[in-house]
Amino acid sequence: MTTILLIYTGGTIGMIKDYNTGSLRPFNFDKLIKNIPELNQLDCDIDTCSFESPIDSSNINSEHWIQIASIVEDAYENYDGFVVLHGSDTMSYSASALSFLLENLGKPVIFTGSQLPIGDLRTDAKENLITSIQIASLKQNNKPVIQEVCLYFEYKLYRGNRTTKLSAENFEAFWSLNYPALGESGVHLKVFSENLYQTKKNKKLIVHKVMDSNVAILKLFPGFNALLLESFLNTPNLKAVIIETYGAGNAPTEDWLIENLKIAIKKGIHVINVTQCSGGSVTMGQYETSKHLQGLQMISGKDITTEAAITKLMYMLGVNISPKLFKTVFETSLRGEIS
């Protein structure tokens, strides 16, 4: 029988309504089967573990990502799959981070959550939880069907490092605009095998446990000026910065922008060009307003999401990628995060 480890970090999905008081309280995951009897219909054994102090996902940081990765590492040989329950606000960041921390992953790690608590009358929590466990337990020829970090929400399974949260109100909160869904839940549970990440066979899992948070994101806007840019780039200990540009990687052609970026790059700060559009790709040189950035040898984020870009930077700095190779490695797909 397939064995699944359910990891609860916090978030709305972990709350249940106390009907005597009307307030929300943490759900006791030790009584998971009792509270969600539908899980008995799944052909798998489910164990649970929880953060000692469950957190709101707005408080998530790189230490928590390493904690989740360590839980997976310690339990890796004893379970066929993992489901991580997480608040939706930063779930795309966490799923992206785990994809980089878990190198040579050969089993499913499925992130899920909900917009409404598990005890709410109209909750989306039960379906998200039940289907995530079912997906994590899928096997073919005695091997896991899914061998990557994914995010499941509202009937869709996505590659985790391709997702972005686009709605704070709709049940369909997440989208993967630059990569197709990996699966879909309807009358039948469909997995689109042609979209799955192909892991290298017979490679042992490597769990990375260092991330460098000396990174930042700067979003361009009309009226952005030299003083703001200078102040930003002179942040102490800054090692890498994502510039969220317009459209296909475009930016103002002002001299002060070019000069400040030149100085930053000369100082050894890695500067990455990522589009602020939810979908699409950076193509430097396509327009006149991006040729000057191409000339600076800025790193192209291509069609990476901001969530994946920032966590990839933290990972790459943590494993001490050589400055000479940094641009090449970042522009290369490591876990399917770039087309």
Ligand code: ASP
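Residue numbers count along the first chain shown, from 1. Being a predicted model, the structure only gives us computed values, none of them experimental. Between two forms, the rigid core is defined as the largest C-alpha subset superposing within 1.5 Å. What changes on going to the form predicted together with aspartic acid (ASP):
- Superposition on the rigid core between the two forms places the CA atom of M316 less than 2 Å from its counterpart.
- The Cα shift for I16 between the two forms, taken after rigid core superposition, is 2 angstroms or larger.
- Comparing the forms between the two forms on their rigid core, the Cα displacement of R25 reaches 2 Å or more.
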The other form holds:
Amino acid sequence: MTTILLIYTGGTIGMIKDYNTGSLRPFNFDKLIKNIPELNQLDCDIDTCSFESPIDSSNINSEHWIQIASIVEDAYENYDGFVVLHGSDTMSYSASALSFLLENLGKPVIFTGSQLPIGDLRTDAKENLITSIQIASLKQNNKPVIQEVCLYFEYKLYRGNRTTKLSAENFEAFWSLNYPALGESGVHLKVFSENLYQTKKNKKLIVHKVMDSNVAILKLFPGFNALLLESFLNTPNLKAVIIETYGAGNAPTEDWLIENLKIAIKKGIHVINVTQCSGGSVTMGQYETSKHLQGLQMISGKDITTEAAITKLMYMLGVNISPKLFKTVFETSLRGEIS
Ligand code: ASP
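The form predicted together with aspartic acid (ASP) is what I want next, because the block you gave corresponds to the form predicted alone; please supply it.
Every component of the complex follows; first up is the chain already shown.
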């Protein structure tokens, strides 16, 4: 019998309405599970564990990610797959973070959640949860079909570190614009094996448990000025920043921008160029408006999402990648997050 561990962290899926305030708040997991008698019909054994106090995912931080990674580590030998129930707001960040923390992962870790609570008549929670469990149970030649951190939502299975939440309204809330879906649920459950991440064979799972949050994201906008950049780059303890640039990695060519970035890089702050477009890639040098950034030795995020970039930075700083290798390692795909 296939065994699955269901890890409940919180999110809309398990929320109920607080009639005093009118807001949705996280709810007790056992009550949640009772709402899904269908789970008993699945062809696998399901065990559950829950955060002591389930959270709205807007409250997530790197300690929670390490907590999830530790749960997977402790249970790794006893289960064939893992399903993480999580709020959709920061699910792409969490799935990205877990992809970095779980090195040489050889089993599925599927993040899912819902836009409506499981108790709601029109809920999307049941399909998301049931299909995620089925996906986590898939085996071929007695080996798990999926061996990476994924996100399943509204009939689509994606590589977790390629996703972004693009809608606060549609059931189809997530997209993976720079990498194709890994699977699709219709009348049949299809997995596109050519898109799956190939874990190196016979490598033992390594679970990283240190992340460094001294990182930041700065989104450019027309009107952005020297004063803002200067105060941002002088944030105490700042070790790495993502500059969300325009289009293919473009930014103003003004002297104050170049000078401030030069000083920051000289101080040892890693500066990463990630496009603020949801799809496409940074190509420094394609335009004059990015040639100057290339000259500064700015790190290219290529087609990485901001969610994967910021969590990759926290991970890389946590494992103490040497400053000399930092640019090369960041620009290399570690878990399939970059094309
Ligand atoms: N605010 C909720 C959360 O992220 C939204 C959701 O679950 O979809 O926890």
